[in-house]
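First, one chain by itself: the form predicted alone, in structure tokens.
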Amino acid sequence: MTERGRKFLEIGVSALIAAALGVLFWHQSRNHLDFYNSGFREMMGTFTQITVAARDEQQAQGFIDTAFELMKQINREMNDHDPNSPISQLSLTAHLQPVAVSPELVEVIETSLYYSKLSDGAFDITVGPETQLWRRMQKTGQKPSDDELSEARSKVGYEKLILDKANRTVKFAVEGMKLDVGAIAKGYAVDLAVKILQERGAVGGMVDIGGNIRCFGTGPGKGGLWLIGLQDPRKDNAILLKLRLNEMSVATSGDYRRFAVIGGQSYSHIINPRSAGSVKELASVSVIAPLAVDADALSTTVSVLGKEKGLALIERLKDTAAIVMTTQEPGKMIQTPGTERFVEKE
């Protein structure tokens, strides 16, 4: 958890090799426990897997099924690709009057507003009108016009999002606003899944939604740790380095899984909310933090801020580290202080 004392989609393995090296153990015994892996399932527009330490397969399956059911609930609530989901329905009437939302969506919005203020708007879940243009561009191969970009920008801005936490309502100051929680919802769902696994009695586990990973308790690696492979953004199935994690999370944002090529130019799916433009400077951003929701939000935030401002932000945050690669220097990794304690030595 960060210092503030709060409570806390592309198919593919996304930024991390999610079959996290140490998790390839299926029934690897450790202190009378076995490790059971769910295998990959499609969830939240990507591949998801859970690994748990348990006494037997029946207990493990109970843990896994409970966690997946909870993540399905979050997906139903926050899937902006579904026009009937609660988050999509907000855009229909929230500009007219406050709309009641779930406690989970309140938490996601509250955390999002925190990062919006921390980053001066580099992170902003009201980016929905701009991401809608990107999705259309990806399908049609045509860039939006200047007028379309200007209109979308007029509907974006976290200061236009009014959250009443006490009454659990949301109101939009401008008609046509849309929320896109794709840069934070996966991490939030991972944290909830870990929480319920711990409550049910799992002594160790790893939850991975498309490369948003959190590990806890006993792991199958040396010293009970979890070994995670960090993918090279320019080479398929190539590992840059291995991370040794416990009670930590890691998430990666990058331009190499979801992008559109128009007129010979590549456009990342990561949008700068303030310009409605596609980010270009960083090819890959991996953030390590205690909570998955923080790692998820921060990986996008750094992608938008760029190397200098993004890494400066990470260095101000407690128990948080980042590894980035720029588009101009492929193969060169830049790490913030403290990252070395998580990197597996060759």
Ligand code: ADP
Contents of the next structure:
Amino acid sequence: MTERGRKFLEIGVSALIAAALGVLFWHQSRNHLDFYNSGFREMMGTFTQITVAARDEQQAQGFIDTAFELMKQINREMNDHDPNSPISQLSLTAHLQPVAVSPELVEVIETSLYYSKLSDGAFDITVGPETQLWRRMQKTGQKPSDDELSEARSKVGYEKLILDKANRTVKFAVEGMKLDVGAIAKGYAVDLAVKILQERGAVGGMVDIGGNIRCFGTGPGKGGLWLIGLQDPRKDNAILLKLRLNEMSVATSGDYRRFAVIGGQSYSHIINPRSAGSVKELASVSVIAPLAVDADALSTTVSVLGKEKGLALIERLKDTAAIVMTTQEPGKMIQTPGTERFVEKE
Ligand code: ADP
Ligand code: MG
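Given the form predicted alone, state the structure of the form predicted in complex with the ligand.
Next comes the full complex, this chain leading.
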């Protein structure tokens, strides 16, 4: 075992391939508060749910509707699958002149550039030309040619994305660049939803967009905490471990929910921007961090960096922890020491 390997707590879990996050509690009462769950709704290409503490159903419904409306707005703006969304439109012309963007998109781009620098380009929202090829491959079952891959690579690179924060504009240094904020927008939307719930007076809540989860305030679990299960995506209700969280977020990136299969081989939707190829080493990455936007960006970052570099990065960051599983040994969870305090011990 390597020096680093020894540092992590390695837990063997047989027959469990990869993990997804699931929520353990639906509806409970605590200190005269009831917890209300919205049920799963389709949003941002995945399923979203909100749980709130409220004094009655009417108040809960108000909280839930407000948060969903806000998340829809973010999706309308940042959905690069929609050719008419502002983010798609800006990608068409930003090589010609600076394009005005919303304060929200400025924030998302700024945070993205921070993670690009931190990861030396492993995380990169200019990966759009490469994810376009991946999406085409998923549809047609045909791999892109070497020429197409090298053409796409030449359009990718965060250093070619020029953000003018003061004037709120974005410019591309090269034609054909394309922004894809799919690895960070869900976390960002979760944080905004939590903010509006708190502003409206919710004393506790949890927002979950496709496994990007943040909880705040009073929860339904023991000690008012929120209990979140790390579960096997292939077996319903098979929980690998339980996390006890408060004022924290957790996000999971994996190769099991979105992938393309060609010639019996599976290709993850997470791309290494340098090679334009799908990542292979990690089957599942869960990151725990105070903000959902950071957990989201980091779970993708670690997926690209791989176990050694990825976990080393997580250990350098304050209040941040990770649980990963490799494709080679999918039954084994590897945790950074920071995870310990969140794991529920039965
Ligand atoms: P999910 O969308 O399943 O929650 P992620 O948060 O890991 O998973 O985001 C993956 C998405 O991010 C991909 O579908 C793609 O749109 C985009 N993406 C892929 N590779 C990268 C990368 N290296 N850096 C930034 N974004 C990426
Ligand atoms: Mg992500």
